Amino acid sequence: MGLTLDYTAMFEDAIGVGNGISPAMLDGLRDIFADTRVDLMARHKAGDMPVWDLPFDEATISNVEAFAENNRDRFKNFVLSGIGGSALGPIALHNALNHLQHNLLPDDRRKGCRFFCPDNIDPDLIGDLLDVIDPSETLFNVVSKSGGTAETAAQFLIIVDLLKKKLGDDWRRHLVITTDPERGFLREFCNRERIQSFAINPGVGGRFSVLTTVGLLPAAMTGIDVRSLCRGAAGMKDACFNDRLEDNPAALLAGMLYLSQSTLNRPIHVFFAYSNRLYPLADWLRQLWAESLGKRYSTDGKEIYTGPTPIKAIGATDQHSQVQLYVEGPADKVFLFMGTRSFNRNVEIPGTDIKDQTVDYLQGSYLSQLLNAERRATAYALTSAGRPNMMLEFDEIDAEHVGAFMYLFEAATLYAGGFYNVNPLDQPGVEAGKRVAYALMGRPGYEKELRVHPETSGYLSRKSRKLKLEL
């Protein structure tokens, strides 16, 4: 049992010359991939990286399993209340490994507390959510690292307020918090009102945190064996350290899609699913990606505003509204297909008495033939026009194989980093944003972040350009 990754169609002798990788190409990458691999290691060695041994924290899997097995039948819900790296890892979790209507199964037929998570600040959404959940039921789990987190903090007022006009002296006990060990907001009101909490790993930023306890505690909640998923993820790192290019999937994945870029001027990397279960995998990874490598300033300070653009689709309905584009379009994308063998049912396309050569051919064939027919199909139109694209098979999806594919993407992260010549590991234009939101809101301290901006809604220009269409 495995990942399969084929990148035949990412080379020149299968798809053109100046439209694939070739030979010297990725000999051009060996010794950048030798020395990122030295300096990973170093830094790892020296305890910088501890994301390399997320999946070997027995402590922290003991304790998610634990507080889960006393927990999971005490609840009907588990709320999520996290953004970015805190939502988009437990709701790729829950998507892949959980009944894809896990919310709708009766109690007896749900392995774990239905799942929520409201990865937004749009008051529609969160208001229609507490419409329909019964605080009495529920354990909201707030997720931030630094507990400073504009909409997690606007979230985290909400749910301790509604608990504590619906539920009064025991509101305590439905809140569960997920932060720094030490340090924030959070882990203050933690300690002055006795809440219930996990520790972030302050070595691990959000969007490699999906093996912490962000990642964790709500698989376990909603029934996920999350030994397994750490099981899978712990089984790649030897792969992902191994000095061989060709050896190592995490660099040679990295260094393919790179070449894509920097050689062959692809600079859009599409993710593309063959699977709902896989889909918000592609979610997860699009902000590893587009988060981690999109970046003004080089390792040495240099001004280079580098990094791809990574997109989401989802076969086989994007067929329809993409592919067209892909195929026929702007020659600037290189395709990462995901699939399985194995999807977890096997719904047959009956046979009956209408008869038609249209459907005759479908007929006693299975759901799960036909869309992995699909993906076979739009990989070869893209290969025959000469578009780069790879194939990443899982033999099933469970939850070895997902932790197995989080841990491979984090890694190839890390070594897209150093082919990047970027530090993979910060995101400089997100605080950007953040502050000017703060002051925007009324922060006090980011009144500064403001003086190079009108009063009109934080714009550069100060001359308003604006239409309004009347209904």
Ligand code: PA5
Second form
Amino acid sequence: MGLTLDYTAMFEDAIGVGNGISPAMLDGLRDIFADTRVDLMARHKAGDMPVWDLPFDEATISNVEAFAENNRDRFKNFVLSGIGGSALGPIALHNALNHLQHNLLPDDRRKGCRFFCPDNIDPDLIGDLLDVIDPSETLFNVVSKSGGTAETAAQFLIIVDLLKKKLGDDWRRHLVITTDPERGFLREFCNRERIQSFAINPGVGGRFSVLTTVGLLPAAMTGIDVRSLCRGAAGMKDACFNDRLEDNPAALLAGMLYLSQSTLNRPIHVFFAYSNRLYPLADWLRQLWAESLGKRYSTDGKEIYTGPTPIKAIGATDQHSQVQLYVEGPADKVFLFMGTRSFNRNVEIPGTDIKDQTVDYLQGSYLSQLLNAERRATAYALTSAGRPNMMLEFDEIDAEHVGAFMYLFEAATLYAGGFYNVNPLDQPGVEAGKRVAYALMGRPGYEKELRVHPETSGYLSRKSRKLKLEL
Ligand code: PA5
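Rather than the form predicted alone that you just supplied, could I have the structure of the form predicted in complex with the named molecule?
The next block holds the full complex; its first chain is the one shown before.
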């Protein structure tokens, strides 16, 4: 059991000189790899990077399991209110590991609560969700590391108001908050109102938090085996610290994707899932990659405006939407296919009395065979067109494999930070946007944000150019 990475078609001997990586290019990364590894290990040893040890945190795992054991059957619905790193991990786990129609299954066939995570504040989305959720059957989980993100704060106010109006004194029982152990508005609120809560390890940033209480609690409440998830993640640790580049899957992945951009001019990284279970993992990875690596400044303070542009795709669907562009359009992309040898279901395409050469070849085979043939065919077409691509195959999509995948890519992101020479753990661009939104919404103390951002204030004061199409 495990994950297999086939990176043959990343190299120039498979896809042509100028298209693929050469052994010399990989050699050129060895020093920076060694330095990055030493730095990561030193920071890990100093306790500065708790992300490496999350899957070994027995106290948190047991705590979450005990909470889920006591509460899973008391609620029909689990609604997670959070955004970005506080939502994408839980969504990815739910999709990868629960039944794909989990919420529609009858109660006795579901292993845990129904799961809802809007990950946005579109009023139609929130309003329509609240139409179908009975608060008396629902546990609301408000998740925010900072405790003050506007989108989550707004949902928090709506939820508390709804619970108080509908459930009176019982409202507290329907709320659990996941936030910083000591700081922030939400922590103060929990303390003041005696709300049940979980702490997010303060040294772990939002997009790296899936293996903290942020991801583990919703997973356990919906019936996912969080112990196996963490076991799978833990099993990756040694490999991700290996000192030989070719034997360190995290550094190798990061290095090849980095080289595709820096030496082969392919800044667009396509995470191409051939499995509906894996697709939200591509979404989670997209955030991890983009927010960690897209940076204005290098670690030594130079303006570099760097970073890849990750996009996600799903097969076979996007073969009929994007693949024309991928195969024949600009040579600016590198592809990471994500697939599985073994789907949870085996749906046979039946042999029937319909006889026609258009459909005969399909009869008696399986949808998994067709989908995987299409995955290989797309990879083959890209390879033939000289487009670098690699294939990451899950032997199975279960909690252990998904845990391993997530740990691997968190580690890859940390190595990529070294290669791109940026701090992968901060997000000043996101914070800047948050502050301007506070100012636009009239939050006291943020008035100067509009003035100190010349582009924003310039835009606001400029004569507008609009086109209205009357109906
Ligand atoms: O990865 C990140 O740091 C961000 O995407 C955050 O997770 C997101 O902005 C939400 O922040 P918070 O959990 O503080 O509400």
